Each structure stands twice: as structure tokens, then as C-alpha cells.
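Okay, so here's just one chain, in C-alpha cells, the form predicted alone.
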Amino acid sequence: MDQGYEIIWQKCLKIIKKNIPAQSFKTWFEPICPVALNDSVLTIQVPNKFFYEWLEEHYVNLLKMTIRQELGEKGQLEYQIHVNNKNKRIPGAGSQDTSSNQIEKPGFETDQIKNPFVIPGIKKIRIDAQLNPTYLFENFIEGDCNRLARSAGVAVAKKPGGTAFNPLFIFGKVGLGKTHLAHAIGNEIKQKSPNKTTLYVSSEKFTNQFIESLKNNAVNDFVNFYQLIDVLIVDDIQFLSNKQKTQDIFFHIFNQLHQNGKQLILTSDRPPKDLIGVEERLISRFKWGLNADLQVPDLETRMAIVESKMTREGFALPGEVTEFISYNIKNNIRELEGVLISLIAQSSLNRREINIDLAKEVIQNFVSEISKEVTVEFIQKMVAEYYDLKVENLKGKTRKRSIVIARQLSMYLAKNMTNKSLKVIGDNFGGRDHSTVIYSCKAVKDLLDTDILFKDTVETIEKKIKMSVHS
């Protein structure tokens, strides 16, 4: 062959920029070297084995096309991946080698990698984690809600990489704690595996980044960067949804962190099998772990984080105040939050003292209408105004039987509508103890399906209960 191989290469550029976007062939193939032309085997330099990767992943087809077009029918294309300074060859498009499973890992030095997440100008010294160390496991209280989620989490961050929960998928509606979850574990990883480089990033962030890469024609640095981490943590990964391009890079980095035993954390407001616009290849791999969710606290877990924040903040919150907030903040974890801050911020203002009516003032900057708490004591007032009795009657030894039906009909109505555990239930009763509640409302249930006119009280009660706390 008496054509070099750069004369040779510049050609196979010539017809492969034809058949691709200018953007792909500006990122894929203007940082190609050929380096060597034997007999029909084309030899050229790639930067990393990520890259060499990507092109037998995508350009296969359309590079054994074009070498057999420029080599005659016996063209073939070998890779030589740059490490440290020392090639190493791997046969390639058209090769009849299969022995591309040996070829060792690039090693990278750090300080020769652009950091994404570093000002151009300001020298690096080490990958900051980007976590927020307000968010520990100490602060994230726990509960039905969410124990599974938690508690992989702290299986995680003593073992990362190490378990099972690798992806560990966290989803949730907005509000609900994902991201301080998140932080805690990287938190929790940072001081006790100190030699683990960790780093948190929201999908937004992860885009835009890429993006930039693109632009700058520096992928490679951008890949190289995150093939350094340990420990991953990926916020919103539903907003990687539609973006192909960006999808096929995390595709890649997720997969060489996965396989180096790298630990992921990622978070979404959706389970996977529910992520749309997302390739099915990630959602393959975001249900290879553990997939927890985060769900609605109940009213016992809303009031200890109200009661946990208010200490961290140095102030001791009324017991009737913390009830209240709890009771009418249901759904949203940071908007409870956020009404915290708010009557910290009247109350140390404006000199006031925090109580019933302060909380009322408050709250209704958050939610639309504020509804009184539904508490025992309240449904034995309707209940004997409804039998024309005393709640003493209520709590009282009295066997009448019109008497036993209230009480009974009360017990049944606040297990239904109220937070509280059988044995509370039995106190605000004359101190009976849980076996006489579930006693009660299992006669309650007896008489509805039997007794139609007992049912219409029932109901009625019920009714005017609900009309009272909305009113």
C-alpha cells in the first residue's frame, strides 16, 4: 500500500462526516490518531477504552463499511487505547481477534482530569463531595413511612459497594426527604470511609455538565471524571427523561462504576417501571438493587420531626402547638419545615409567644383551609351530645345498655378517625385497657352489618364530626 495511513484516515473521515451529525463527528472522530497502516489493518489511537467502547457501540457498522471501502474487502480497523502514556492495542471493526475481553483498564492520573464541578482558573486539589452536612441520620427521622429506605441506607454507608442495594433506587413524591436521605448516607460514608471519593449531583447539574462537554469538546475529561468516583449519589434521575444523548453517557458510567464495585444511590419521584422517556436499558439497571420508596408520615412521625426541629432550633414547642402543625401539614415534609421556620421567624421578630393562635396565622400562608385536629376527647363530646349523656357516662362503669352503645361507638369512632393507639384509646375511657377497645369495635362492626337504623347514627355522627373540624 503505497498511501500512508493519515492519507488513508483523512479519506475514511471524509465519508464517515457525510453519514453522521457534525456535533457526533466532532465529538467522536476529530480526536482519533491513525497511527499505523499494516497490510489492510488500519491502526488508530483512541483516548480512553470508554471511547473505543462508544464507537463499537455506535459506529461499528458505518466504520466497517468505510475501511473496506478505502482497504478493499480485507480492510480491517484496530484501536490502541492511550494509558498513561503507553498504548495498548485492541482489534476492532472487522478484526477476527475476539480477545478484547483481556484488555486492562485505563489508569488516570486525577490532576490530569477537568473537574466539572471546578471554576476554569482555580487550581484543584481534591473532588469535593458537593453534600449538604445538615443532613445526617440523625435528623431524619424515622417511621413506618420510611424504615426500608433508611435502614438500606445505612446498610449502604457502612458497606458501600458491599451489599445488595446496589443501585439503592430511593423514590418518593416531592417533599418527602429523598434528598436528605441521599445526603445522609454520603455524609455517613464521608466519615467512616474517609478514602472513599463521594459526590452528589443532581440530574439537572449531571446534564448541563455534559452539555458543556460537548461544547467544549472535552466528553472525555467529562467521562474520566466520574469513572473516578466511589460512591455516586444522582438526585431526580426522572429528569434524565428524553435527554438520549445524556442517557447514553450515564448509561456508560453506570455501568463501569457497577461492575469496579462502585457504589449508586440515585432518587426519583417514581418508581422505575413509572420513568418515562427513559432508555429500558437504565431502567434494567436502576431495578438491579433495592427499590424503596418514601411514603406519607403518619401523624405520630410528623410530630416527631416537628418536636426535632423545634429542639435543634432552641425552642420548646407546646404540646397542643406541635399537635396542630402536624395535624394540618399532611403531605409535604419540607413545607412542615418551612411553617417551623416561619414561626421562628414571627415569634423571634416580633416578640410574640408561640401558641394555638400564632400557629393558626402561620399556617394559613401554607394550606387553603386548616382543619382542627379530630382527638378522642372530641368524638366523646359529639357522641354524648348526640345520646343527650355526660362523657362521664363515657368513662364511667355504667352497664346501661344505651350507655355501653356509646361508649362502645366512641371507641369504634376514634380508632377510625384519630392517630392514637388502642391502649391511649382505652385510657381516655376510664383507664380500660386495649382489649376492651378492639372488644368494642368488633360489637360496632357486628351492629352495622345488622342493624340498618344503627348504621344512619353511625353515619350521622360521623358527618357532623367531620363538618365540625372543617367548619
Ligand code: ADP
Given for the second form:
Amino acid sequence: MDQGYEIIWQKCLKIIKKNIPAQSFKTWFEPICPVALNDSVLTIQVPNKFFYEWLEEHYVNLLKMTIRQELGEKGQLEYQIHVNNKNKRIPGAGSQDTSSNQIEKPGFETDQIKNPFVIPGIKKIRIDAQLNPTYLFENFIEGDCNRLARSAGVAVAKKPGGTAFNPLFIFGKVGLGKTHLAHAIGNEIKQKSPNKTTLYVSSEKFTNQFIESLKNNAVNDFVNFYQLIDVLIVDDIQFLSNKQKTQDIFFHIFNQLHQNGKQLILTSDRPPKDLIGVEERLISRFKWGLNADLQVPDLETRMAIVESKMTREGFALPGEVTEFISYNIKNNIRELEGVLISLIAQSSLNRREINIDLAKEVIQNFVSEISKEVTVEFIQKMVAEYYDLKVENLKGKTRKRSIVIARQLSMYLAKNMTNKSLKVIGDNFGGRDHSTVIYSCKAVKDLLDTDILFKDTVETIEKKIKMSVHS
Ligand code: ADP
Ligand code: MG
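Pass me the form predicted in complex with the named molecule as well; I've looked at the form predicted alone already.
Starting with the chain above, the whole complex follows.
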């Protein structure tokens, strides 16, 4: 009976091996040691709690079946987790009580853990936080667009793991500052709580490390490593989409950390509910803490960002240039920075003066799609220019046929090229009412149907409006 458990376990392994892929067998079953067999209860030792959870989640049926086959109907399995010096026993597959609540947090022989971020040569484990030291709160300009996310970030940085914002889930479109903010939180924590182990990782890197660990049969090290982290920042979590296995492992790591009061900070290009190809149980956890979005900054915030960046680079932009750039680059702060870098290059390498003309040139060269918001005023200006009139003529009361057509055309374009209401458009034409705008639009449409020359004219003006960057 002495060595009985080993023989039984070898038999179990044979069955298991036949039923799962070789890689999974290697990863999840080879590291298990059988330790005892008492009254049809087979005890096996697993390296950590995570391992146990994984087995219970993914192999519970296989284990049950195997144990029953080898030990009969009464056969049960118990897990033992290595907890520093003492062992903790927990019931597992095939037992009556599979509740996992009483498991003690496993301890780690940290010196033995291999991980991809350890700084070599340092005996005591120290993990490089992978933070970009230039992304700070002080250069993350505050605006309505980011106030909630920024202040939540500040709160989390003060008390990592100690606020309701766990996880802090920051989402927003590309180039709006998710990565910057995530690093800023990490940097602040590193400064305020140097004893906390902080780690920034992109979800892509996380995925690659996980795959690598599978290949090297080192999933255990991978998981142990992530369990050492006090503040885990995972950037662009949307990349986990459709990566089932990585999501699984992340789910477990998330739970372990969260249960232990560790802080999670996640970023994504969309809110949790829109994450397609991500398991529901993960999405529901993403909603646990605070979901804070970063929106497109308004003009004032964009101007403040431009000023701050230029001051940092030691350049002073003329106010009108700051305004011009901020006005024209609306949706992406990274693009805004690109324009500034080009401006600096033009000015310092080509010794050109920084003025509106240079800015216009840079913007046109740099950004293929300038996000232009066509305004009613701009349309009036372009139409007046085309017909060689004054804008006042368009707003005035003259009934001169040529002016009336230009006026009606401006209203028509305003209706089609802006999202202003009929009322607002009417207001812009010397306080005409909305029925006048409707009438004008109809008159232009009729003319377009009958007059090919007029049609040409309208198309030319439309194109001009679309092509020009308004100054
Ligand atoms: P995302 O990760 O959302 O795509 P990033 O964090 O990479 O965006 O931001 C793009 C660039 O814009 C970065 O260089 C960042 O420093 C800058 N940026 C974004 N938001 C701000 C802000 N509020 N103040 C200053 N710079 C910002
Ligand atoms: Mg980013």
C-alpha cells in the first residue's frame, strides 16, 4: 500500500495523457506529484493555487472520470498546495465539497521564479516596472475630456488597491492619452509607494509571454511572476479579443490579484460592453471598478496641450499659430504632436519662421485627413469670394438676382455641409427664418436639376470648401 499512490497516479496519468493534447499534459499534469492514498482518497500536490483552479476549471470531468476508473465509485481526489513550509489540503474533483474558499494564499519562493522582467544580477527579486518616465501627471493636461479618468488615476496612485476604482478601466479612441495616463499612474505610485511592485505591460506582450511560457513549459513561472505584482497595468486590453487561452490565464491572474487587494489598471479602445471576442466573465470584472473614458479634447484643452509641449521643447509659438493648429487637428493628440514635431524640425533645420503659413503647410503634408469642421461663416466666405461679393451682401436684403442666387446657394451648402439647424442657418443670414432656408434649398435643387453650368459652379465651390483649411 506504501507506494500505492504512485502506481495509481501513473495509471491516472496514462488515461489523462490519452485524452488531452501533449502540450497541455506537459504543462498541467507533469508538475503534479502524488503524495498519499487513504481510503480511496488520492492526494496530489500542485505547485500553487492557480494550478489547482486551472485543473478544476478545465479538467474536472476528466479527473473525475479517471479517479472513478482507478479507485472506483468512492474514489476522490484531494489537492495539496505548497504553501511555504506547510501544506494545505483541499478537496478536489470527485469529492463532495469542491468549494475552494478555504484555500490559503500560496506563498512563493520568490528567488526561484524565473520571469522576463527581472533585472539580472540582483539577488532579491526586483521587477522593472517598464514605465516610461516621461509620461507623468504633470504633463498630462487636464480638461473636461479627461477629468474623470485623470482624477480617478490620481486617487488610485495615492492608494493603490485601496479605492473602489479597482480595476480602473480607462477607455478611449486612439491617441487620446490612455497610455500616457496609465504610465502616469504607475510613475506616481513608484514615487509615492516605492515598496509596491508595479508593472506596465501591453496586452500584446502579455500574450506573447504567455505563449512563450507554454512553449517552454513554464506557465507556472509565468503565473507566479504575475502574482508578485502589486499594481498591474495592462494596456490595450482589446488585443485579448479572441485569444481564449490568454483570456483564461488573465482571468485567473486578475482574480488572484484582485482578491488580494492588488490594483489593476486596464486600458482599452472601447468600453467593456463593446469588447467583442472577450469572455463575458472578464467583461463583467472589467465593470467592477470604475470605467472612465477619455474623450476628444475641446479647443482650449488642445491649445493648452500645444503650449505645454512647445514650452517643454523650448519653443514659443505665436498665439495665432497655436490656435490654428489646435483648431485644425481635433481628434487625435498624437497627430497634434506630430504636427508640432514637424514644425520644430522645419523651424530648426530649415530655419523657417513659425507662422500660420508654415503651420498650414505642415498640417497639409503631415495629416492626410485634416478633420475640418465646415462652418456657416466659412461657407459664406467661400461663396462670397467665388461670386466676388461681400459676406454682408449674403446677409443683407438685396433682391438683386446674382446676389439672391449666391445667398440661396450659401444656405443650401450650409444645410448640406454642416450639421446646423435650419434655425441657426437662418440666423446666420441676417436673421431669416427657417422657412426661408427651406425655400432657398429647394430653389437651389431645382436650379441644379435644370442648369448644368450652375451645377458645375456648385461642385467647384463645394470642392473648394472641402479642400481648404480655414484660416
Ligand atoms: P492612446 O494610448 O490613447 O492611443 P497616448 O497615451 O499614446 O494615446 O497619447 C498620444 C500622445 O498624446 C502621447 O504622446 C501623449 O503624451 C499625448 N497626450 C494625450 N493626452 C494628453 C494630455 N491630456 N496632455 C498632454 N499630452 C497628452
Ligand atoms: Mg496607447
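What you are looking at is a predicted structure, and each value in this text was computed from that prediction instead of being measured. Here, rigid core means the biggest group of C-alpha atoms that superpose within 1.5 Å across both forms. Positions refer to the first chain, counted from 1.
Remark: with the core as the superposition reference, the CA shift of Lys400 between the two forms reaches 2 Å or more. Annotation for Leu136: C-alpha shift under 2 angstroms between the two forms, rigid core superposed.
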